[in-house]
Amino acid sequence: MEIDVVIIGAGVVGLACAAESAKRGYSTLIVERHESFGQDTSSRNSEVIHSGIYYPPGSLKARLCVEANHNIYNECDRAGVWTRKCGKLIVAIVAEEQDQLEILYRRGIENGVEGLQLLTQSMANKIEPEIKCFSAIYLPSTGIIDSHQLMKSYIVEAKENGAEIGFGIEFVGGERKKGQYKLHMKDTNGEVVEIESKYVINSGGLFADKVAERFGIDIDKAEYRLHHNRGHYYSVSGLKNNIISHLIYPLPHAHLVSIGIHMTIDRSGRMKLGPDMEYLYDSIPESEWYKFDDSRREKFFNSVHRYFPSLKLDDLSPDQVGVRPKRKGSEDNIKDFIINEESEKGLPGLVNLIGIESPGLTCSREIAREVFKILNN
């Protein structure tokens, strides 16, 4: 079986890969080793359309992610995918926070984020009277998708351009031979199917890592080794949920390792705080990565409760929890997304997604973008 296009992982980025693939007129192949699409970090998440504002100048994350909050409403306005841009506010709780939430503030400028301004209390307040902050960044680009909604859309646009979806499939192991790829994929019954294909593009998610070491790719070399970070979600009491109308966010802790328990809305309206942050050590099992710990509640209930102070503990009701692929350990500097076409490792063709965390759902169709405009250079 000889296809243009094979991309492993059909979480929300390799639905859009699938997508721009198919649309360009490839032949194209999405395997997922899951019995459905999203099944990891792309289901299980805050949902949020992100500004840009908080990413490093003249990295991938913040070009891609100030693009994308451009283009993701009209786009999905026209692909039928449910939309609403709320805005955010970003609160410096204490006067000592200021600085900070200033230098915040005057990265997003450079980043070209659309539309922010600098708050004061007052201000805050007459957009959210609930909230207390000394200040706030308020960015009215900021907004909330049907993550699943998104997800399906890229599916029908795939196929309706000729892809094809493999689910209950796994990756086993590649080569480059005779200029093309040599797949090696087993199904649910353990039978292995053989496919060659002259692009790959290695949309894995948490696993991303794994597939590339597959290709004899030496993950710590590249720096391709990823950390599994847990965060837990919890939802608040329906009679909190009119309260705010925007998604409310602290600073961010340094490093970005989380940018903190905040303040979501859903699409029904209802109110989710989270996530939180735990590295998962190697020796707990896939099996107990999404099982709730609800010992947490006091936790989220006094971070939150410092800039919401009406939230009761009694508000707050176990909801999700979601892993995230994060290239760095908890004391690293900010990591980037990595988009690598990899033809100096001696495999043209072969694109590693690596590290796509936040900001990845609303980054999703410009990453797919990026790969190609990478493929066909």
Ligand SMILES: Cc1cc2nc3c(=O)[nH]c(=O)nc-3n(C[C@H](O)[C@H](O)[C@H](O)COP(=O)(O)OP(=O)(O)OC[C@H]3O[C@@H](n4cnc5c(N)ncnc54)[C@H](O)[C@@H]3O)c2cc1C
Given for the second form:
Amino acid sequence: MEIDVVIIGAGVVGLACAAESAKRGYSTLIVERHESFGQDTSSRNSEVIHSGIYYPPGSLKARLCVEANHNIYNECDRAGVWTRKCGKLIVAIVAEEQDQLEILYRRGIENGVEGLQLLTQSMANKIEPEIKCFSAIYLPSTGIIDSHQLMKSYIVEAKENGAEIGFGIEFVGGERKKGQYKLHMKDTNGEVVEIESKYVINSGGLFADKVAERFGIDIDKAEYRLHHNRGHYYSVSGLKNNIISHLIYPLPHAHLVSIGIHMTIDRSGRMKLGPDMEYLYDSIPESEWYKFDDSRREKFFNSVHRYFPSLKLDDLSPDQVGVRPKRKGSEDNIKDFIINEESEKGLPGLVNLIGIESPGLTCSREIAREVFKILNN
Ligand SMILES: Cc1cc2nc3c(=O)[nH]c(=O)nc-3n(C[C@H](O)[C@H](O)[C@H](O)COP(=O)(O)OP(=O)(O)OC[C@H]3O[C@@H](n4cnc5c(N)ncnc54)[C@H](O)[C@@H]3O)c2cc1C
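Please give the other form, namely the form predicted in complex with this ligand, since only the form predicted on its own has been shown so far.
In what comes next, the whole complex appears, and the chain from above leads the way.
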């Protein structure tokens, strides 16, 4: 079988790549090891449409997120994907946090985030009376999205333009021969299938480093090695739901290692708290990654109670766990997305997408556009 573009991984980013690829007239195949799409990170996240305030100016994350935020609401409207531009507050809880809040505000302005405002305590409390803060940044362009619908819409678009998806097919190895890629796939019965393609997009999410390694790339030298970092969520039961109408975030941790345990809402108004951060030891098998560890309940309560005082410990119920593909294990600084075409490594037409953590859901379409901008050059 010979195909123009093979995409490895049917998460939200791989599916967006498939939609863009097929729209451009390439014969397109996505292969996915699971029996369905979006079983890993793409269905275990906060479902927030980010604004682009956090990321270093000039980074891919900043540029793609601001562009994505500008485009996503209209594009989702056209595709019948549910979104709500509910807006968000980032709060300085005490006066000592004001300087940090203003630094973040200036970064947002520099990144071109739309509609930013600095609010005093009374202005913030006019829009969110239950929140305790000294001051806040208001981000009217932040919103929430139904990620499952977004993935389905990419599949519909890809299929309408002729793309095919193979579920239960794992990419196990690949090499370049006579100007083509020879890709080895294994199906659920252990049968090996060979596919030839002109281009390959590695959208393997948590395992994108392993996929790159299977093309013979030295992932330590390339700085592609991924470290798995999980985050838990608690949902808030009962009366507290519908009490807030914006997303509420504390200030991010130093060097943006995490954006802090925040309060989000879903389309029914149900509140979710999280995620926290915990690196997973290599010895923990994938089957254990998503087990909920309830020992963190008090830590969550204490973090959120500081800015949402009516929260009670009993309001918290264990919800979901998501895992981030982090490019570095030590907690030093934020890492950018990698979107690399690998001609320099002797692998022309192979694009590796590495470290596609947050805001990868928001940026899925822009990442796909970027891939084809690079391939068409
Ligand atoms: C806790 C958490 C909260 C987040 N919150 C947000 C948010 O609010 N907003 C936002 O914009 N982003 C958020 N993100 C980030 C966002 O969820 C991810 O960036 C996005 O889902 C990544 O999509 P993906 O397609 O790259 O990866 P995935 O969804 O992980 O998909 C990769 C796919 O590749 C497949 N695969 C891997 N190896 C192989 C192989 N060898 N052969 C075949 N298939 C393979 C996997 O099975 C998987 O289905 C969050 C992430 C986490 C963890």
